[in-house]
Structure formats: C-alpha cells, structure tokens
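Take a look at this single chain, the form predicted alone, given in structure tokens.
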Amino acid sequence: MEITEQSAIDRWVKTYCPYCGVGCGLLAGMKNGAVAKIKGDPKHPSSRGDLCLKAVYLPETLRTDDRLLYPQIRSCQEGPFKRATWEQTFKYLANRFRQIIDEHGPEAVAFYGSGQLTTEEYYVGNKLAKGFLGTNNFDTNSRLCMASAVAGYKTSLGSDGPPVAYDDIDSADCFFLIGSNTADCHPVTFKRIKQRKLSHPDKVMIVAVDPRRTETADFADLHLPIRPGTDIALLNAMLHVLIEQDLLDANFIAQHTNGFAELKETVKKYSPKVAEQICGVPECLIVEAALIFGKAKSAISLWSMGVNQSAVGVHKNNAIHNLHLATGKIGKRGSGPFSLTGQPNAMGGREVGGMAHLLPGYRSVENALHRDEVEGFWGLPFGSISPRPGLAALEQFEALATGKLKAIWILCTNPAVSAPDIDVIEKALRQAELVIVQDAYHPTATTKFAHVILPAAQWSEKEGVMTNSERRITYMPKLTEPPGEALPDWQILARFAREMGFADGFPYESSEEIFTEFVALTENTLCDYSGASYTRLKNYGPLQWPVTNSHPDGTVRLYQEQRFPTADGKANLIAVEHAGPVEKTDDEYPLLLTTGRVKVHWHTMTRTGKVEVLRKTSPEPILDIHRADARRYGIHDADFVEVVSRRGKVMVQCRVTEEIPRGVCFLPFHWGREHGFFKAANNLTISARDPVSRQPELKACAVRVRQVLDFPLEDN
C-alpha cells in the first residue's frame, strides 16, 4: 500500500545537500527521529526546489552496515583492529604526536582533509596545525579539485572569488562551458542554464568545448570536440579572433587592466588555422565561438575539472580570464568567469585557508602581515607560523613514502581511490609510521591503511555552514543524533588539541562558538563574512558573501565598482602559451585517456555506491573508444579490453561510439581497487602537477587498449 507522504513524515526541515559545489538547498523529512525523505527546497536562491537523484536517496547512505561507530587501534596494518575508548585514542594519538614532532619535529606530521567537512571543522583543523602543532602541512582534496582556479583568480584578479552568481544565469546571453559536463556533473546548474536557453532560444547560445559529446554538448548550439589538453590553443585563438574582428572593450582594458599589448603579441600566433591543427577542432567553428562570445551583450563562462586538473590549468584558468578581462564581461549582470566547484565546501575551505600556503580570510603563510594578523588573533607568540607553505596533497604522500614525513591524519576523504597513481598512494600510506583516518564508514580503500580509524558524524548528524560555488554560505542544522560514538569532526579536532595541551585555544562547545571565532577573523578580507551569525543565516536565509554590517545582505557579484584588489585597482590580462599533455602518446602508448564521473555517481561511491537504485544505473565503469580506434585494435562494442598505462592497468568493458574524438578514450573514475583491483581508473593517471597550483594532470594520459578475448580459470 502506498504511504501518502503526510502520513510518512512528521515534519520538513530546512538543510543543505552535501554532493557537489551547487550548494543545493534541501527538505529533510523526518519519520520518527530519522530523515525519511528528501526534497527539493523551493526557497533555496541557489537551487530553488531543483536537486538530483543522487541528493534524493540521501536517507539510504546514513545507517549502513558498514558506518563506524566506535574508535578502533592497531599496532601495525597488517593486525587485527582493537576498540579503544575516546580518552584512550586522544591520549594515544596524543603521546605518538609528540614523539614524532619531538624527534622529527612539526614538519613530519600532515592533516590531508576534504571538501565535505564543513567550515567550522575547516577552521578547527587548521588552526591545530598551522597556529598551534607548527606546521603548515593541511592541504585537502579541494587541491584535487579547484586548486588551479584558485590560482587563475589570485593572478588574474587579484584574489580567489568566483566573481559571478547564478542569478546571473537568467540574465545571459551567452553560457561557455569548457572542461565540464555540467549536465552530469552539476545538473542543477544545467536545468538552469537550459531554462534560460530554452525561455529565448534565438537570443541564447550555449557553447560547449569538450572531447566527448555528452548530454551537455547534445544541448549546446555548439560543439568544439577539443583533443584533451589544448583549451589555451583554442582560447587564445578566440582571443584572436576578437582582436581582428574589433569585438574588445577598449575603455575597460585601458582603464582596468594591465598587460595587453604582451597579450596581443602571444595571440597573434594562435590563428585559428594554427589552432586547428593543434586543438583538432575545425577553424570555422573556432571563428564562430569567438564570435557567438565576442558579440553577446552578456556572458558566462563556466568550467571544471576539464579546465583545472591540468600542469597548465592555471593557465588555463588565466586565459578564460583574458577574454573577459579583454570584453568587458565582467562585473556585470549576466556576464563573469564563474568555476563549477567540486565539492559541497570546497570554496569554505579555501576561506578558512585550509591549504598548505593559506590562512583565514584570503590571507597567505608566506605575508609576514598576514602571519601576525592571524597569530595575534589566535593568542600566539609571533612567528608561530610558519612562513613556509606546507606540503601539498600530493607532496604529502610523496613524502610518506620517502621517509619525511611520519605521520597523517587523513579527514573525510578516500585518496587511495581519488588520487592519481594509486600505487604512490598506496606505497606512502605502507611506509607511514602513523596513519590516522577520520570517516564515516569502514573499511573503505583508505581506511585499510590505518593504524587509528576515528568514528566520524556525517551529513545531518551535526550542524555548520557551508559554501556553495556562487560564495552563498547556507546553515545545515543537525536533524539526528551519530550512530554509536561518533562525533562531529570539529569536536574530534578540538579534544585532541586538548589532549595536546592546547585547551585554551580550543574551548569550543559549540560549532557556532568556532563560527563566530572565524567571521571575526574574515573582517576587512575580500570573503568577509562579519554581517553573518548563525541567528542570521537561520533567520534571514542563506547569505553571499562579502556580507559586512553595512550589507547585511550580501553581494550577488563582484567587482561591479570594475575595481579589483590588487594593488593598482587593475586585474591582469596574463599572456600564455599552449603546452600540451605532459605524457605524451607514442608507438607504445597510442591513445590520451581522459576520466570524469557519471551522473549517478559521485567522488569515490562511499555514499551513492550504498544506493542500490544508483548501482544498477551504471553497476560498471565502462571505457568510451572512437570506432575507428576499435576498429585499428580489433575491438569490438561490449568487448571486455586492456588498458595500460605507464603506471598500471585496468580491464573493463568498452563501449564503440563516435561521441569522442579518435586517438582518445575515456574511463569514469568513481570505481577504486576495493571494488575490482582493475576497475580503478586511477591505477592509470598520472601524478605531473601546475608548478603554481599544484593540481595533478588527472585528465590526460598515454594508454593503450587491447581485446581481452578470454580469462584465465583456476584449476578444480
């Protein structure tokens, strides 16, 4: 019989969704104590009623089989796990914390965190490392993720902040995506766009530049099939094309900009014909994206991982910047550069500083001025801080692996599936000396490598903020108790601190005490969030920020005053130049694999893996292979193949199409060794990384794929 949802659900509560960077706001329904139902909570700016399948079985990811419940210890990796008390596990990790820091001293131990945690654990953790163990050694996955827009935002503009709202959305001219499957990766974003388009379809035109012709693509009124690794080819070579056809807006770039005669002399050799032949991407249709961008009155560009997991995706970055810096199109409604964020906190964490080289508030370890801001506030002795950035996500595992680094502290979050090169991983996390992992569930392909697993609250069963990818920071109240004795992350943080001695810096009892610590800390910064309070964001609803005292409101855009902060008042239009894939193909390894998600799935499938109707809409990782490239390898559609890399192999069933480019190939990576040992993507990519960002080329590598014709059996 069929249950009328009155009769289901007590009440509804306002929360947030806890997949990617929409910042989807959510209806909870609550059964007995339990969320029962989820929603799509129509007051919400920022999604307003939407959400995706993957937010709409939420319920069935919170009590699994496999959640932790309980502290658990052992001695070395290969023995049995032992439960510990919480007072035993903080004065064990406590005691081999000072040993270590004591022999080896703070540079030896490291905290690798996500974008999952909210930014009140954000702040905790960093403030723990940074002010009070010594060292600058907290970076996260979000360097996985959006570490390259960071940096293209800091060198363009001045300052990380994606300038643009999705309200701006409903007022574009023109939508350039580029490096992103917005319709699988943010679909909440996408129907947006897709109501805008389709409420003037003779006035909006959508461009899509990407390898693969996707469900994004199929939308757009433009294709530009670009081969992996070439967006600055294309892009300077649109930048081209504007010059000659007199599509700039000369006033801005006078009197807003620096550096465009060095600019104009780097694009005048990307001529669409010479980026043609790099970019495989015919002349006629770069003429016509440049043209489609050049002559809108309003346009947003918008991309992701495509863009950013590259060892030039700062540059990249830079030159999506150049051609709004160059038109005019920005700071203004319905027009600016606007990254899709990852995760549902990745921008929060940038705020909070947790990477390696910044502090609260846009500030950096290496300003001298920043450090005694921060040490001041924190009650430190000056020169607390280190003035050296720590060790980035990657540089972390490296320097497991060699020895320097001895102990992590791994926080919401599976590397030994997300990360590149699993085998790196997996080696570092064998050779650390102390491998602590704080999650939600157990055993997953991290937490196999631990010597301490630390139970942790998920989604719904603790309170924060968080920040969505338009810099809008939503409240998420707890709604239900942690299994077992579980406990928010910031919680976990704090009485370590304790335990290390530091109790009068971490006294919290509250996550709104941690909150209204950091809005303090954000005052007079670019992310100033002073004019928020937990009272407001209840009250009033979810806030963007800068949102001060005397806008209380918030800022839908930035650099509507056309002034940004650097020290001139001018952004900087940055020449750059194409380079390819660092991995380049050969005789040997003939094909570029690029990887991506599908819809239904996200990260590494700790939570939509558990979701039955999830795993039977895409049970596989599938490789996609052009049909004339299956053709030259005698590969046939649905065959079982080989694909090798330099790293490893992985052996899935392909699927023949004609949707992505030939001498390319693509594989999902949601899959890691725990579900198949050849299942995992990473097994294949590769670990080169921007020497600014630090962000590993996840998107480009040489393999080669052959058929699979039998498997061996074992013997009866």
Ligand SMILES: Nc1nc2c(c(=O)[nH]1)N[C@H]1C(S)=C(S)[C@@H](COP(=O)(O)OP(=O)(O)OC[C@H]3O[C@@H](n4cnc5c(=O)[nH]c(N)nc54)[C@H](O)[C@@H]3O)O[C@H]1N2
Contents of the next structure:
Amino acid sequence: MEITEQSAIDRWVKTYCPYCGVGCGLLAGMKNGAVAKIKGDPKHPSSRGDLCLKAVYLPETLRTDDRLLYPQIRSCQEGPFKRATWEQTFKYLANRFRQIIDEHGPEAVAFYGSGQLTTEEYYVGNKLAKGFLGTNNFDTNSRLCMASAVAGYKTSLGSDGPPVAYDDIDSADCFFLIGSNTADCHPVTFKRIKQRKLSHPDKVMIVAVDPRRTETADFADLHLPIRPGTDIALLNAMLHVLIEQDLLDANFIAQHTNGFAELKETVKKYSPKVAEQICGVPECLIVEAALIFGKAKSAISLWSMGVNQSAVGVHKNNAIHNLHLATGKIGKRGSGPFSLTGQPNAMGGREVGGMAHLLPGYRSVENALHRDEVEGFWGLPFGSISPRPGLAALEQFEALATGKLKAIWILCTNPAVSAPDIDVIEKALRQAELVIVQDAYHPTATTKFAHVILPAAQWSEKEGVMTNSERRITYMPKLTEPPGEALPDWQILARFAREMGFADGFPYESSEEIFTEFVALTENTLCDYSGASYTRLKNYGPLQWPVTNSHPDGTVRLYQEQRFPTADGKANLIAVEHAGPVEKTDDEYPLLLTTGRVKVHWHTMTRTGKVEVLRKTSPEPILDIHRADARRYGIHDADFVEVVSRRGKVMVQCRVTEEIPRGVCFLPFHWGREHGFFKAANNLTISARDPVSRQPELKACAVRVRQVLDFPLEDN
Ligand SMILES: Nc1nc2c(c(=O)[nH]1)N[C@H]1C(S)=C(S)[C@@H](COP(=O)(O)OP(=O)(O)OC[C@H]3O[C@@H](n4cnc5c(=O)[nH]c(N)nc54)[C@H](O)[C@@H]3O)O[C@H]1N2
Ligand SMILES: Nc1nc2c(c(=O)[nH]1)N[C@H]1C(S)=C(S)[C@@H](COP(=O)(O)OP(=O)(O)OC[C@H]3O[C@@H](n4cnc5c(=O)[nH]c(N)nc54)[C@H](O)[C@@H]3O)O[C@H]1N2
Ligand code: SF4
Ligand SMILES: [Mo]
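Other form of same protein, the form predicted together with the ligand, not the form predicted alone:
After this comes the whole thing, all chains and molecules, with the earlier chain placed first.
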C-alpha cells in the first residue's frame, strides 16, 4: 500500500518544517504539482530523517476552503470586505500610512510579526519600519516566546545565541529539562535525548522540572513537580548545593566569569530547605537534582516557556546560565545552556533584529555605533534610525487602546487568540484607526478586526531561509504556486515600501537578493552568515552560524575558546532573587492556572485545526486539576467546569489527575473565542510582564473553579 502510494509521487524535494524550532528537514512528495506527502529528510543534520505528526499532515493544511485568495478592504470593522487589486491595495495603504505619519509621526504606526516569517521577510519588514518609516515599532510574537531567553543570553553571556548543537545531545551525561515539555513540543529533539538515555541507561540522567507530570517528566529519572513561577529558588538552591559539595569549576569561574562573590552570597540564603518551602519540591529531590547536574561530566540544560513566560523570565534564564558557568559546563562537547526555540524561524527573527529594540546582526537600536553601521549600510542619512526601542508586542496593543498608536500591521500571527487577556487585545483592535492583517487564511480570530486583509503565500508556496534552535540555516524552496492572488510576505512588504516612495531601498525581485543583502550585514558579528548563500545552502546543505569564508562549514558550538562577547571576554554570573507569580492566589481565586500546549496542535490551530486526524485526537480544551482540589470543589472527572480569573471566564471539561500539584491547574491555549467564546485560555491570563524582556507571564494567574451543574433548559 505504502509502495503504491509512494510510487505515485512524481518527485521528492528537500525542504524544511514550518512548525517548531527543532527545524527538521523534510522531503515533500510532489504529485501533479501539489504537495501530496511528507517524510523526514535523512540528510538533514538536525533531524536525520525524523519528523513528527504535525509535519506529516502538512499537505492537508495547504488548500483549504478558507485560504485568503485576494486583498480585501473595508472602511469599518462592521462592514463587508470589498475585493481590491494589489495595486489599489498598495495605493490605499500607502495613502493611509502617509496620512497617519504626517499627522501623528512615525511612532503612530506599528508592525507585529512572527517567528514563522522567513529571514528575508523579517528583514524587509524590519528595514522598512526601522530604517525607512523611522519607527522602531516592529515587534513579533517572539516577545511572547523567546524574549526572556534573548535577554538572558545577552546579560549572562554577552550576546544572544544558543551555544549548543544537537550533536551535543549524543555525548551529554545529564539533561536538565526545565519548563519544557520537550516530548510534546520538540518531539524530534526529545527522541534524540531518549536515544542517548536508552543507549547509556546507567550513565545518562534526565531531570525534568515541570509542575505537571508530562510525557517528558514521565520519562525523566527525576521529576521535580515545581509550583509555577518558583524556578529561581530551585536553581539557586541547586547552586547552593554545588557550592557546599565543592562541585564547582574554580578555574573556570576565576578565568572566565565575573560576579561569583555576590552570587555566592545570594545563593547562601537558598538552602534546599528554604527552596522546598517556596517550590513545593521536597528538599531531597533538589539535592539529588543538583548532584546529578554537578557530578555529570557533561550537562545540557534545555528550557522553553515554563522558564521564559514569567515576570522574572530573564532572571530565570540567568539562574540557568549561572549553573553552567559556575561548573564550567559550557563551550564543551555535551555541555551548555540550550534554549529550545519555539517557532521555526524565531532564531532568524532575532538575527535580523526583528524585535523592537534590535537591529540586524544582533545589533541594538540603543547603540549609536550599531545605528550608524546599519544606516550607512542602508544608505540612509545619519540619525534615520530612532535610538529609542519601539513598542513591544503588548505595548503596541496598549498604545492602540489609548490612541497613541493609530495603525497596526499584523503579519503571520494571530494575537486575538495568542496574546494574554484577550479582552484588552480585542478592545485595542476595535479602537485602532487601521488594522491590516496579512495571513494565509480568513476568517481568523484576528482578521475579524481587520480593515484590510492581505493574502499571504504560505509554506511551500514561497522560498526562503530559516534558522533553527541550533543556529542551523536551512533553505526552503518554493514547491507550488500560491493560490489566488496570494503573494510571499516579502513581496507584499517590498511593494508597499516602493509605493511609499522607498524604491531605492526595496528593489528586490527575489528572496535571494534580500538574503544576500542581509548576509553582508552580518559580517563580523556573532551571527556571521558571510559564508552562506542560496547556492551554498542548496548545494552543500544546511549550515550552522557563524559560517564564514574562513569557516565555510559553519560552527558546531559557540564559546569553545571560552571567550565571551563581553568587554573583558568574561561571562557574567548574575545574582538573582526569587519572586513568585505577579498575581497571588487568595480566598476568592485560590488556584494557580498555568497554560501551554498539546502534542497535536499548533498554536491557534489555523492549520492543525483543519486536519481531521489531529482534531479528533484533541478536539476540545481540557482543564487538568488535582484530585484533592477537585474533591474540595465537588468536581468529578469529565465534569464541565467554569474557570474564572479577575479578567474573564472559561467553560471546559476537566480531567481530574494527580499529575499536577495541588493548587495548580493547566489549560491549553490553542482554542480561541471563534471555537466558542468560553474556550479561550487567554480569557483568563494576565498581561503582567518581565521588566527587561517585556515578555508576559502566560504561565501563572490566579483562578477559581466550580462545577457547572445542569445547563438551564430554558436556554436550549
Ligand atoms: N505540539 C506543539 N509543539 C510546539 C508548539 C505548539 O503549539 N504545539 N509551539 C512551539 C512554540 S512557539 C513553543 S514556544 C514551544 C513551547 O514548548 P514548551 O515550553 O515545552 O511548551 P508549553 O506547553 O508552553 O510549556 C512547557 C511546560 O512548562 C510547564 N510550566 C508551567 N509553568 C512553569 C513554571 O513556572 N516552571 C516550570 N519549570 N515549568 C512550568 C508547563 O506545565 C508545560 O508542561 O513549543 C513549540 N512546539
Ligand atoms: N496562554 C498562552 N498563550 C500563549 C502561549 C502560551 O504558552 N500560553 N504561548 C505563546 C507563544 S510561545 C507563541 S509563539 C504564540 C504563538 O501565537 P501565534 O503566532 O498567534 O499563533 P499561530 O497560530 O502560529 O499564528 C500564525 C498565524 O500566521 C498565519 N500564517 C501561517 N503561515 C503564514 C505565512 O507564511 N504568512 C503569513 N502572513 N501568515 C501565515 C496562520 O494562519 C496564523 O493565523 O502564542 C503565545 N500565546
Ligand atoms: S519536531 Fe518540530 S520541526 Fe520537526 S517535524 Fe515536528 S514540528 Fe516539524
Ligand atoms: Mo513560542
């Protein structure tokens, strides 16, 4: 059966997975000009032929009835959309932008992008906003995702950039997984970790820190069921143990770090006993985790949203780096801190400077020299780029609500589902003078608020480059024509820029030209791509940056020479204190809600929600609640429950379980209000955020839960 199906495939083409940051290489099976089948690309060094279910079902997401096929405009959000030509649309948009900018200045417009854009698309949008429109209001959903990791790397190591490679997994003796459900969310990476463990069961140890006993935690040798938001106390206590047990690398600390004395003083307070009180994790487990980490010859920490999505997310990241720096477990085979990137090109987005405080090549808008370099490169007069960081994701919506921001251009993200406290987001979008939404589908929760909808070509319908978690750059070919009049995101942005009068800055005829331009701007930066080109990526294959003409095969791991990109070449040990979730539980809201993902769905389900198999596997959001809490509130397994926070309400079925700590419940966030108003987890969440990374605390808010008894008959 398999053979007949496969023989019906005309040809297999190498490409890249558009879902998660593992960044698997795929082979797309083409049949009659359409993508008919997907399998893993055995030659891709990041995934070696492996893939997961989401990728397998990609073909079913491509030509759905709700593909957005042509540009449409309406004068008010209540009115009907009218079809327009691209030419009319660009004229309309340029007029509106000019009028808003003339009247209110460039800070009155903003772009909200996504880690799912290609590097070229990201680069064009960023160049347009920061260089040519003169506003740093270009931010992305990475703000909800990796912003704390970015700031953590920068403050601890001197620059963004995960130092580790997947190859390191094959020689690590300890995996410290914290705030990451790797088995569900980075499945191919998890399989590689599992293989390492299974091939050396006595030598390799896995520690998982997660409030829930996830599939990841279940496989671990040691699971620490931590109370949400208390990771710093745990990490400090682990370091406390390592100091007491003399498991540090004193030479490394002396030669390659600053700040040890202060850090030592701080972690003194965090004995495992103290941490037990804060984290709810037994003292003995904390000691055991520290000893596993400290005694292992090599150790990799892997983390994601359980760490980053916190009001102290940057400090949580610093505390992880502290463990590696104090034990010298960095820049060596099988060792290092390794943030698992969420989206397929969140890394590329960081490299092109796609956040409101960044410029291409890990440069910063606040750095005069960096602005000068980029202005010169873009052929702009001195002072064109604003020295002030622009509005970060949530601030854009807040500024729309107050009227400070007039127009928002949302591309490749769906904030009416994914941003915290949806009421605030919806209110902001209603308040806006001009909402432009560039998506592959319509309607979505966000296009509902648009004045202008722009049809984007999606994965397989455009070419481009993406970077995965291990700094590996992969070229993705165009496999089919986009449907209707849909265009690649870079083309939409470049044509708009030309209509705005910036023809000289945006002459691009191809994605390759954009890549070549960006590559030149990375030269001599940490993320130096200067050895990469479309030709090389196509002929040689995916490359890990830094990749230069002198290192044409790329770089497996960073900091092997143990010099960090700081003024004195030393990394920073940073003393950080525990601070719990911003919203405390009380009698009225006694439970802590945390949110996250399920294995088969991708984010706001505009794609996975259309695949029958995936939808059937996980048809509805389910609230996980501990047996003791359920008993206390008279709730039984599979009951419908009402979950209320200070901001809103959700009504879902629940699963009574012991795989979550008492006092904590969990709800996936994939379902937006369009699936049923009261199914949206982000009805409940708060927009409190980390003061440095400005990343929201999507992993902790206070709620109460009650059983929903009979539905009143008169309502039926
Ligand atoms: N199937 C699937 N895979 C995906 C995605 C998807 O939507 N679906 N999205 C991709 C993206 S963009 C991202 S960012 C990643 C996210 O990948 P993950 O971060 O692994 O996913 P989450 O489920 O958001 O959160 C991970 C875990 O954090 C735990 N957690 C909650 N609060 C805390 C805390 O305070 N401390 C600790 N230590 N743990 C806590 C949760 O219980 C949860 O199991 O996944 C990527 N991969
Ligand atoms: N409560 C809670 N909320 C969360 C999280 C959480 O853990 N808990 N996690 C947060 C995280 S880490 C993330 S990354 C975000 C993700 O949140 P979003 O970015 O909002 O989620 P997606 O569904 O991936 O949105 C991508 C959109 O782009 C469209 N699209 C797909 N391909 C293309 C293309 O090529 N071009 C264009 N223009 N559009 C395209 C899709 O149809 C979809 O509408 O959610 C965040 N929200
Ligand atoms: S693990 Fe991630 S990158 Fe790999 S196939 Fe699955 S979703 Fe795609
Ligand atoms: Mo993410």
